[in-house]
Amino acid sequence: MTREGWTRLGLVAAGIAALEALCRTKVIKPLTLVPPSRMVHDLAGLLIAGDIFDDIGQTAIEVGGAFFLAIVLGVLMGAAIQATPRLRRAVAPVLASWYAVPSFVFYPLLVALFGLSTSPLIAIGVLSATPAMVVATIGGLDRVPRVLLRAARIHRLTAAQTLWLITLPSALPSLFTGLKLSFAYAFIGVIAGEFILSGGGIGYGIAYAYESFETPKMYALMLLVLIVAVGVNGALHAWEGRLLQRRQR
């Protein structure tokens, strides 16, 4: 691990400690705010006894989905948008307020396509996660040196060899970017989704333990969501960092 891998990890153990520290002490009170060794103890505990194992599977499900058909939506729209740049002026401004539309005013128009599903919650998914893909695919192929495309037809490099050599390279750094964000806006999108119009998924469990007033149940479900969040898009830095070495060699 690097240096600065270990500082950060320093301080995110000073920050559990300190928070550790105020529960325990009940700075802050148990009904706000759990210990964090208490949520990893109740997680262990549902784990245990396979009670969220629907949840945790259909939420995957709803997640990945979402996640690869942003990704497969959104680089073949960036790549549409930037090659044109008429569409590329018009879309523009979507793209930029895009954030700014809960992406949830669509759900009875979604049930009425998709019925009564975990269909309406992916849709959700993809449509607050395909943007990011756009944009990053745009940024990315407009990273490619036009010198390096012309080289490549007066060395007579077919299409697949041009994208291999010349095209990944250069856009991978705003593609990965790419990644990132549209995982975080899937996985929100979801989350919060089945916070409010689902009946199951983590999202669904930690709103139920909430009306139900079983906060260390409410706590743990949300640790799984932190660990979940942080693992996936650590896995995508490590990756991005690796084929980046690679790139340099």
Partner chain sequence: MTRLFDSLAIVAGILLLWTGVFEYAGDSAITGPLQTFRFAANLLGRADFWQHAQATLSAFGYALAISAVAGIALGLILGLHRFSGDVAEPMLASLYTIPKVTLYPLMLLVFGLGVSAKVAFGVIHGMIPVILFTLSAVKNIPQVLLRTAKALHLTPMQTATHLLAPAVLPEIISGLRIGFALTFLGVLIGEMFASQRGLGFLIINGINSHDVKRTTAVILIVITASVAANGALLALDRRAHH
The other form holds:
Amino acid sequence: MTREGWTRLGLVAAGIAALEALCRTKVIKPLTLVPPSRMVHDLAGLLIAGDIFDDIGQTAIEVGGAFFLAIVLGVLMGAAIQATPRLRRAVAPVLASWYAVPSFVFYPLLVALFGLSTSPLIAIGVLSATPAMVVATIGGLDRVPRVLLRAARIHRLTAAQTLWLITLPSALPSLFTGLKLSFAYAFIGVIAGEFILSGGGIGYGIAYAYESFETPKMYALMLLVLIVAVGVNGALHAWEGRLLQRRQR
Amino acid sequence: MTAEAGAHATLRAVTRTYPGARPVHALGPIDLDLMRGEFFSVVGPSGCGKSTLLDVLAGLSEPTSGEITFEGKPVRGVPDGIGVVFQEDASFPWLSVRDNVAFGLRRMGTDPAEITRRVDYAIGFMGLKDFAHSYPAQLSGGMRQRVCIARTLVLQPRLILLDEPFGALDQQTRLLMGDELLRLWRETSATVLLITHALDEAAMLSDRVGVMSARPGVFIDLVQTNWPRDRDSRIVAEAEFGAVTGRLWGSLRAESMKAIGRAG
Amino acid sequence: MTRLFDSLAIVAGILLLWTGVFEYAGDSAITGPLQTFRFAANLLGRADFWQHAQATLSAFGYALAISAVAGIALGLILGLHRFSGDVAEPMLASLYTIPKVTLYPLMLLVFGLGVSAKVAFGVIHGMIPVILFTLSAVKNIPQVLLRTAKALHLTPMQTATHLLAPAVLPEIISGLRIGFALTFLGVLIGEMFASQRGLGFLIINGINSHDVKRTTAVILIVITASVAANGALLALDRRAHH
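Form predicted in complex with its partner chain structure, per the form predicted alone context:
Next comes the full complex, this chain leading.
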């Protein structure tokens, strides 16, 4: 690991240790925050008991479904927009102000449209995550060097070959940025939706635990959310690094 | 049309105009016979349509008027047997040097043993042996251009078009790359068309040099060099070389001034 | 001319989609465009609406000030100190991906119900992008600019004001634009859970009491304001980048 990596690890460890000490010495009241060790212990307990598997499963389906749909829709829409300058000029303001719209306020509407199930939450995830993928696809396609497309024609590649062998690898760095952001936004959108109005999922679990004063369970679930968000982001980052590593330097 | 000598590619009254609110007449009319196996260079002021000439000859874009043939057949789209080396770095950054060079052969479904043999040869020929498993980002600009040349060479093109391939390299590297190019030309007996803005490069490498005018580019001079086939960069020391370069500049000077005046 | 036409077409498309959704879902989920505009105009003329709006705006003002000042300061420090920046950047990017809504119970426990919780919510949403944009702007200052400054014998102060500030300003403006929108979003979320006042409260209250008319109208007003502010900042952003 690099010096930066060790420093990061050290900082996180120090932060957790400090929090642990403050909680143990009651400087931070137990009602406000439970010690990190307790959170880990409680989370392990919940996982072993298995009663949160339904919530985890629901959230996983929603986030996974939203992420997948956002990638497919985002790439298709991005490609269409990039290929049509006039469409691009027209939708640019919409794309640029998308994240200024709190998409989870549409949740009640989506419930009315899709019924009370996992679908409205998937829809919220898709609404939050797709624009990032659209923007990343447009950016990636913009950055395909023209000379490589000319080289493709000299090699007499078919349109499909050009797409697969030249366009996709050229756009890959930008697409990866889109993947990371899309996952984050799908996750944030789904959890927020569950949190506000839902009968299941991790977001709902946190809200429910809070309202029923089950502070330890609440913190255990918050820790789970934190681990998933940072873990998936880290995994995508590592995958990206492996794929793109040789291209840099 | 399999004669050893004779015209390999021909351009007849070829012009190219870029359409638009104010159409730009970029090229022509151009008449040219590229002889089989010759090394022909095109020099001209910047923006004179040199690259447009290469584009239409390679079938990358269609001429507005006129007729182009390659090996007796009219050019419609990119013909088989033509290789192009571009001015910009066209190496694929996601492929190793070896995979870059093998790219075209793999697309054609060539037998793997044959691919290995030809790729090894091309990599060795271009002096890339120690870098076969490196990626373009780890190489210098000159080495990357070698990768692109090897990638073209491995397909055994009968006509090689080079669009200012050494434009981004320093002078010494360019002279050495010129030697490589001459060696490649001799070994493959391909016809070579080199677009360049460097007079010394054109004078040293070519059998014939076409001098182009400012836009719209037409040939204003054709210079025959009479170098031996096994020449190399050391001919820059000869008096004859100075004479050729001098004649090229004589034809080009007024045109270059026009081009600069227009740019300013 | 075609540009105006295209913009109008986009607006028409949105209204058409809205009407379609309304026709399909009925008035238990959403009100139609015309009715919503009318009710929104009505709301805008009422004093109690403006009390809520003012509560949101003042919390937003505090949050934005903190996000901007602290965000730029931290971004500058991390950008200038290479090692700290390299350590912090991935950590900040990870923090950015956490669903911050889930932190709301913690925020409530720390700050209590009221303005400070809303402000805190705005800041945790809005500050990270400002830091990240500033950091990358400073990190990417071309070395040749600094060498030029030395060659021209500029004082550190002159270097900062005449070379560095203009070099990093466009990126900082981009960061502020995103920080602006996210801070607003954060404040709204904060109001939805941690407040009895503000536009976010109006929305969640409307949702909970099934007051579709009011909810739709408030959402329309909020989105219009947010998109308009973003448009203005986008124009500023474009000018700074040229």
